[in-house]
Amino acid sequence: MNFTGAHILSINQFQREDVDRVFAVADKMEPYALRKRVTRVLEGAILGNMFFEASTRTRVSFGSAFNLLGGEVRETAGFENSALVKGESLQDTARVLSGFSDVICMRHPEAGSVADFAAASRVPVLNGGDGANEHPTQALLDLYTIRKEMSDKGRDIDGLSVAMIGDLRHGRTVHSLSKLLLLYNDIRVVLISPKELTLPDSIVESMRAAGVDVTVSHELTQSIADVDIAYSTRIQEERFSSKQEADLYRGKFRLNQAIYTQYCQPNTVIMHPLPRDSRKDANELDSDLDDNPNLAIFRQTDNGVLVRMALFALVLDVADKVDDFSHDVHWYNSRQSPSNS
């Protein structure tokens, strides 16, 4: 994959050596993403951060990322605060707006909307999420800190065993990280939901057709009795007809630690796309859980800004001369602290 000027769209896009790349450049991005040094590499660059669904983690880690890149971010948040609430059209926005930025985020509600942003945009876009369909650097994130929890562990992402836990029929982060287990070998998943909201067909048969060991379950605790990641989604409460219907399936997979310790692996890694639905009809993820070291939700988070950071410089051709255009942090960081070291 060539990635300079390219947009990034789906992890189809994706072969084994361009993850590697972008994990290669994301581990070189830690220095500035901890505040130990600075980088201006990007000083002039503008993003344009479009999102027209709520979002909080993925639009303030994609600002963040191009700001500790020395870029600025100029954001658009929800329909009503853009011309298309008009009647403009997706291709005109993305004409306008693209002689404004350098780069553009986008996520929007309706699967292949990006897509077809990109394809009238004069610089490169990035899927923040479109619809039901895909979130390629969701599912880059959750793979580069299932990277780095199983490298603490003296294991790879060859031979893992993940079980994916929810609503996996909307889940445009499990549709994403299924795609991306694809490039590695030995793979066994376990896929655990309602039956009515399980992975799509196509998805399913592409991972069997690539030699990956699929089972699929509507039992949660069996399931998760010999996995080394747990990742769990919420129910899409907003891909639904109706609360009403939503409910039918909240609460239905709760993992607490009592159930931790009685039927998984005394390592086996805990993720979660965020945000955890926390209310008491839902509790996916109990807060009981937040003292297990294994618990990586947050890590995941912190990983986003790396691997944000590492598709900017990758796009915008600058990977390598990041080191070139940094100085020392001249204010407190209190990440620096003996408290948080």
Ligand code: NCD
The other form holds:
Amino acid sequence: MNFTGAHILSINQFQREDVDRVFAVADKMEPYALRKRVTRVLEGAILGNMFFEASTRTRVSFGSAFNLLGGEVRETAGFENSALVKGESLQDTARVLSGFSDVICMRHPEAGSVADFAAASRVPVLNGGDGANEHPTQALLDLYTIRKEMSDKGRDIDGLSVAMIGDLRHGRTVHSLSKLLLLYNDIRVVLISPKELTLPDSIVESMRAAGVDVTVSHELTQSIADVDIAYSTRIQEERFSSKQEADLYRGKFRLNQAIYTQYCQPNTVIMHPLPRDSRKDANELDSDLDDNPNLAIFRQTDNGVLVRMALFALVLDVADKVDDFSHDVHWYNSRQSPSNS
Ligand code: NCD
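I've shown you the form predicted on its own. Could you give me the structure of the form predicted in complex with N-carbamoyl-L-aspartate?
Below: every chain and molecule of the assembly, starting with the one above.
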């Protein structure tokens, strides 16, 4: 794919060599993310960060990534603070905001809305999550993390077994990650969810058509016995018609250290897109796993900055110029290595 000026809306846009390109650029971003060096390659550029749905890490990760490349960030968060409450169409908002920005990141509760917005935008738009549809940058950072975790163990992405656990029906991160995994060879995926919250058929079918070995399960312990990656997710309460309906499914698949020790292979990597729901009735990923060296959740968030820096650099066509506009850091640097490592 030609990244320059492209919208990043769906994992459907990616071929394996495109993913390789993103990961190669992300690797080069590490000295900047670790504050070993500073680059000003995007000096003068403005990111319009528009989040019309709750977000902490994705919004700040996009913003930090842009700042780390030397760019400025302008944000709008929530419908209530935007002209959308006055009846403005997404298309008009896109026409206006793309006049102020060089690139836009957007999250919105409706599936397809970010693509509609992008169609009217004069600058590239990156999808930060459109309803229950997709979250492509999260899937890229998840796979980047998987690649790093497995290469430490002498393994490749090809040949991996991945369990995805939880609300697979509404979880846009698992939708995008499933589409990404099908680009690789000899992948086995175990889909663990309540019967009512299975992964959409269309995604299962495309995985199977691409040769992925897909198993569907409605129980946790036996299904995670044999996997390299256990990817847990939160019940997506905001996608249900009521809290009561979401309550029916909360807390059904809980992973904790005792279950991990009893059922998982000793080196199974534990992942979660976060936020984990730490309330008592949910608690899908117990905090007693926090000292487990295979818990990769905070490495995922650290890696997210690298991957988003790479996407900005590619879309704005500066991937090969980042070092040319760089210099040493002159402040005290307490952050020398990624968390948990
Ligand atoms: C996810 C999302 O918003 O889809 N969070 C994230 O961006 N890391 C997952 C979730 O909210 O459960």
